[in-house]
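Only one chain is given next, in structure tokens, and it is the form predicted alone.
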Amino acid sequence: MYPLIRNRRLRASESIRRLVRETVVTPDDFLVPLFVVEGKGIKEEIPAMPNYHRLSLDELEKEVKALWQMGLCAVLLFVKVPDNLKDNKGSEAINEHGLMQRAIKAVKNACPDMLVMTDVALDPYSSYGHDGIVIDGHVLNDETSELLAEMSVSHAQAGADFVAPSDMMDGRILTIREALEDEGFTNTGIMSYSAKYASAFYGPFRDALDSAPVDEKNVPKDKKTYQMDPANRFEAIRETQMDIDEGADIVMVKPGICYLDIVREIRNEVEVPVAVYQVSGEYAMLKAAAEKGWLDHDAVMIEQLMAIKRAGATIIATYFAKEAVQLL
């Protein structure tokens, strides 16, 4: 009891604070999202995401080499598909010469040891901006899952180490796992977006890939019929456990900061690695506040990343990875 026990003794200097620190963030924690576009020599800043860029394949190779030199060992690839290649079935998603397939090869060519994860969903390829096939105002589940499985096999054939289904269709992990097994890709992993919420924090990302759902006649204008209700907690555990049972190697919670209670709930329930996606809206908010001088950018960035890991994250997908590594 006080005064025999004084908790402040363990806070008295930076050295003692470092010695007893419970949570430590390192470059090994980070998964770096990268946006890829067609063309050459393109490194264009995304307006709503300051200091973050869309990259052509040649610039992607340069970026990957730089990341590796910084100690970052894993990337998550997204592609911005030209409008003329989009349709309701996401046909371009399974093109063996498509942008994603070429991006995977470009990363492996530039840095063979870099771990490559790939986004698996139809929204970048869909003329409607949805994660699945849309018929009569409904996003089809089983038909979409079959196409996602074909996409996953295509990514594995191109050299992806992990596929990352972000669509939230029911049962798609089992469909993908079986397809990978049937094609001999037994070592290709699955990082499932298991608890992906219908969040308002995704806006800048959708601008980056031009993948926002359109509001046309008989087409859903949001993704609430397949992404999770932000009000729900126990549903996240059920979704996550189902994905593990179906063959997911890593599970993910998305977004990050507003869902750390969900991260902890899942971490307490499962034994597989848990990823957290600190999304574009979270990135943009801090950038905007720091630009106004309202927040200390670096201090808040590190505090947020620390909070995500403290909540139970094994992996943090974040647009702050490079900046954080420079500080750490």
Ligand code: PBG
Contents of the next structure:
Amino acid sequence: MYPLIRNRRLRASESIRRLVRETVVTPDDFLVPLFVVEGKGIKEEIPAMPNYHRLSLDELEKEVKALWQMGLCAVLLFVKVPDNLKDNKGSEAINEHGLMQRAIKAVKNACPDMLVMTDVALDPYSSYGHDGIVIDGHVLNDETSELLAEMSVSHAQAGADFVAPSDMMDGRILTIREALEDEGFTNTGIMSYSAKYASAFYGPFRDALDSAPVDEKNVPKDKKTYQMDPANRFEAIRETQMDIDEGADIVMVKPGICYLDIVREIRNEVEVPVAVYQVSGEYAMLKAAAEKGWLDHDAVMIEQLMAIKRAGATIIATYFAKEAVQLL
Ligand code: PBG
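Can you switch from the form predicted alone and show the form predicted together with this ligand instead?
Below is the entire complex, every chain and molecule, led by the chain shown above.
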């Protein structure tokens, strides 16, 4: 008891703080999201994501080599699909010569050991910007899952190590797992976006891929009929448990910082690795505040990554990966 116990003894110098530190963030924690576009020599900055770019395949190869050199070992691929290739069924998603399929090969070509995860959802391919097939304003569940399974097989054929379904359809993990097994891809993993909330933090990402949801009159829509209500906690556990039962190897909570209570809850509940996605809006907020001189960018960045890991993340998908590694 005080004054015999003085907690400040363990904070008295950097050396003792290092010695007793419970959480250490390392390059091994990071999964790097990358945005891919058609073309050559393209490296275009994304609106509201300063210092983050859409890359053509040649630039993607350069970037992946640089990431590997820095000690980063895993990427998560997203593609921006030209408007004329979008439809309601995401036909382009299963084109074996599609941009995603070529991007997977480009990464493996540049850097064979880089772990490649791919986004599986229809939104970048959909004329409605929805993650599934839309009929009469409804996003169809089972029909969408079948398509996502085909898409997953196509990514596996191109060489993806993991597919990452980000769509929140019911039962899609089982449908995807069975399709992968049937096609012999028994070693292709599934990282499921299991507790993905209908968050307002995805705005800059939807700009990056030109994938904001709309109806047939081009009126903005939301994704609340499939992504989770931010008010709910028990539902996150149920979603996650079901995805594990259906065959998910890794589960995910998304977004990050506002949902760390969910991360801890799930970490305490399940045994599989838990990924956390620190999303585009989180990145944008810090960049904007730092640009104004209102926050110390690097200090806040590291504090946030530390907080995500402390909450229980095994993997952190973050646009800050490169900048963080440079500091660590
Ligand atoms: C879409 C998808 C989204 C993100 C990852 N996959 C956006 C959405 O659900 O509308 C968001 C990532 C981010 O904001 O950084 N399937």
